Amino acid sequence: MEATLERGNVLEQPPENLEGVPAWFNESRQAGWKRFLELAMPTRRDEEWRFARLKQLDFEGVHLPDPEPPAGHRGAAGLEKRAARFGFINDTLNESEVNLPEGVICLPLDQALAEHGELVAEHFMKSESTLGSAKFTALHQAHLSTGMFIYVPDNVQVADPIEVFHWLSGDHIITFPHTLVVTGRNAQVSVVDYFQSDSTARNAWAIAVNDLVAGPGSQLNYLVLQDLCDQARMIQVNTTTVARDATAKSFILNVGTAWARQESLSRMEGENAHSDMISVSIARDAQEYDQRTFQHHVSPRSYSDLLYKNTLYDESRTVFSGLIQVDEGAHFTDAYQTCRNLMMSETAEANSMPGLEINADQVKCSHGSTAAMIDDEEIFYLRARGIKSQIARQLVAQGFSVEAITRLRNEALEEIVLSFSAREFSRISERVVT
């Protein structure tokens, strides 16, 4: 798959036809484009957009990535125990190592659609956009030229994680991190996506999209950890479709970044289908995670429930803006959704906008938001016990986080995400002192 990628501005750089890839991609690719120029770039009167800091929405100078990336990974070290594992330097492919059960097709996206053209096309990007980043996931749409497609097959359990990396290396370029996840019926596996740079990455996007389908009976887990350097920004939108039966887990944690906005959309599609979104943000100095979120019930008697935790140091700032929405039929539903936020500083800002929208009988739905300070009691408590204030308070603020992560119910995931979180509250310990 090559094209000459010239170094202007992205958001003036029409897309050029791909070799070897199946028509209808590259069809894809224009339509994106043409979406995106149709779309206009989001204002203060965009309700999907309200409390954000759009000046953050700055893509001078940005353009994409030379053709031949950095030598080298340098990402986290990872599991110990992996299915596969995949890594990416500016959305071009470094490493590889599979090691999967017969039938499971996990590739390279590029490569899949050479070799599986019809299988990827079924489920590409069949999700439109409606949580405000629809004219973000044009882009992506226009300019993606890999990431990852995998899919497993009826009756077939991945029982190790699968990993995907994708690394930001270079001033001022924009990646397209692009994730589709398919199983089949009484299937399961794993996939963690890691994101993460280096200090070059001043100014760098990525606008990742992410698609995952959870066929009837089965079970899919899907992290994202998010370490991206203090000057990178980052759109990502995630769309999850479960089936009869099915069970989705999706978790997200936050510790990078200048700027990240996620919109995750959970659509349940079957009666028993169960969708479990998580995620943990450590904000620090000026950082800020807007969180949009969808819950979608189309049929009777399915299940979803949220918990969103954020831990907010300095003048950092969180964005919470949620919706369960109950279709008309879809009765006997369970759904609920939590946002709580630990304000670790008083100049820090929490805003939570959750939203019910019920248009059935017999159902049980819920949602909250708070947002506190640690309670002096607790401080107390340990001080009484010869722990330093300071320590004290780090370790209220690393046990806030433990009921998210604990709902992963994986010992080799929790481990993961604690190791991630764990190095951040250490770094801010550091600073503090210092």
Given for the second form:
Amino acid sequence: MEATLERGNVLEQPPENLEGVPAWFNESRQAGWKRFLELAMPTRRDEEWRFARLKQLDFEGVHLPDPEPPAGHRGAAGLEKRAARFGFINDTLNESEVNLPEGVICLPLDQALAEHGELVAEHFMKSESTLGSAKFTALHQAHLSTGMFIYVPDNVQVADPIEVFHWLSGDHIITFPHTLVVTGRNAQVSVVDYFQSDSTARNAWAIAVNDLVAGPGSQLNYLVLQDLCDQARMIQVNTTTVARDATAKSFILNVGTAWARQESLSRMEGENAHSDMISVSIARDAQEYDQRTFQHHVSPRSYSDLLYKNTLYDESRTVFSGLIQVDEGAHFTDAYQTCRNLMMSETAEANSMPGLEINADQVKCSHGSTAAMIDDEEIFYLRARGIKSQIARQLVAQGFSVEAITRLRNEALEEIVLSFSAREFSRISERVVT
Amino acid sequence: MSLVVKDLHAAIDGTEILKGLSLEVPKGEVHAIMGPNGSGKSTLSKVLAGHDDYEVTGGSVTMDGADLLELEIDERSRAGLFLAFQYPAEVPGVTMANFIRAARQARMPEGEELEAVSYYKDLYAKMDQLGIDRKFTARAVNEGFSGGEKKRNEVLQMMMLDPVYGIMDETDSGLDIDALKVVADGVNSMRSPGRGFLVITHYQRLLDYIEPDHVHVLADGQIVRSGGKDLALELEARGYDFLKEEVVVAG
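Structure of the form predicted in complex with the partner chain, given the form predicted on its own:
Everything in the complex follows now, all chains and molecules, and the chain you saw is the first one.
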């Protein structure tokens, strides 16, 4: 009989030391594991997990993937014009293509650790996970072995986006995708993370961490296109720090998974720091998207604007919990937060918990959330032009998400998001035979 | 071949608004319906288009012999009926170009794709004719449009969809004289032996620019008087009140 690989449950498996990485990285993995063991699993009593379905945190039989990933997988076609393209299957690099300006470091994390260990150390997992998933962030820290490290030096602009594909394949496997993007002074870059899987990824997990560090005057765009199969689950913890005069824009599209928990923190650390946090989720069947956000204004005269738009079909469910915090002394802050839910069925459920905490003067802040059914008069208008009811509903729902997508203000990025969302909307529209 | 409305009764929330309305618009003719506020003008247009809020409680509507009331809202449009709305809805995130394209696509046989190049050529030509900036193709439908822009947009859609019967619901409301002329020119350019129009208006002014073959006066849910275009002038001169007196006397 062939010896089969010992596959222990990931929650009970301490990390082994990796070769070819700096000692501090292995120490960090062990520290992550220790922290993971110390922290308790979330409970219903935790404010950060209010309205969450904890039964989704099912790690029964979940294990690390085989070191040799299945071959032959390839994600979305991606962008026509790109500065680089990297692909991972189950956290193992399977493709790379680079066409970058000089000085830009864009490497798989393990390679970056070997070649630019000190630079990575300066920025690697520097932010505390505070929005509920600290235990899972620790698990990520313990087990992550690769990912992407992208560093754009001062005054370098990368015109076309960098694409990173994370592909999941196999029953009960768990991956730890990691993306760290650092921009120097007046640098510019756009990074697109794709999360996709084949249909074998049943009860599979991705626990992803992405840290974005936008240096002074820089512009950093970061997109997540989450398109996992309906049996996979995901936790994603995003931390963005925005320096003086920098603009960070993060965008999350959800069209897949059984359940995704996404925690996004943006910290305005310098004057005139600017953060846009945008998300579009298209939920159907029993899908659940649980999103927690934190707009943290540390510096005076900084700006943040959050717009999350959910379209809910069937029995789907969303949770949005957002906090704007303006620290003492962070005067003249402008901070906005909006979550809008378009209810496409009577049985879908949207939960919103917006929050504000202001400890400074001369502040302009607003927050609001809405949930509304589709507007009958819009549908009547479209149908009065001969458009069938089903298509009319699709167009209106699609239009609802467009307001968020066009905030990207970048034609290529908008197009790639629209191609995913349009595919999902027509899939939903076509499954109902009228 | 005509659009024939016979003894039409319709109600909203249990209140009867149309109380036995009869009317025939043959192809090739323009009929105007005039009437005071609350007479049922807008109800008539909504009922013909098939709005769910209105319940038809009696009578019939046929379009070239086919039972219009049996058809779904979108089927009526594809069968050749067009309603230019008094208050067109705003549809956020759906561009004008995609909206009209979807309406055109809906008229294609199953499995056939609209040809984009000729579609845009046609669209641009008609926008030029109506003095609509081509940038509007990328704007969300009616969102942030002025009153005049909305009405031009309605006429643009009518031109693009080439209906057999066009119903213009208070197309003149909210228009300045220049916009009114553009809109009227658009409608006039579509007049043909194969097409009929029902122009609903409160004021005679529009009929200076779209000259009707017949004028009907609607009051309290019924056509109370029909005549030539002079009837509109008479109404303008004497107001709707004199009609009420006549109806009372006649009744």
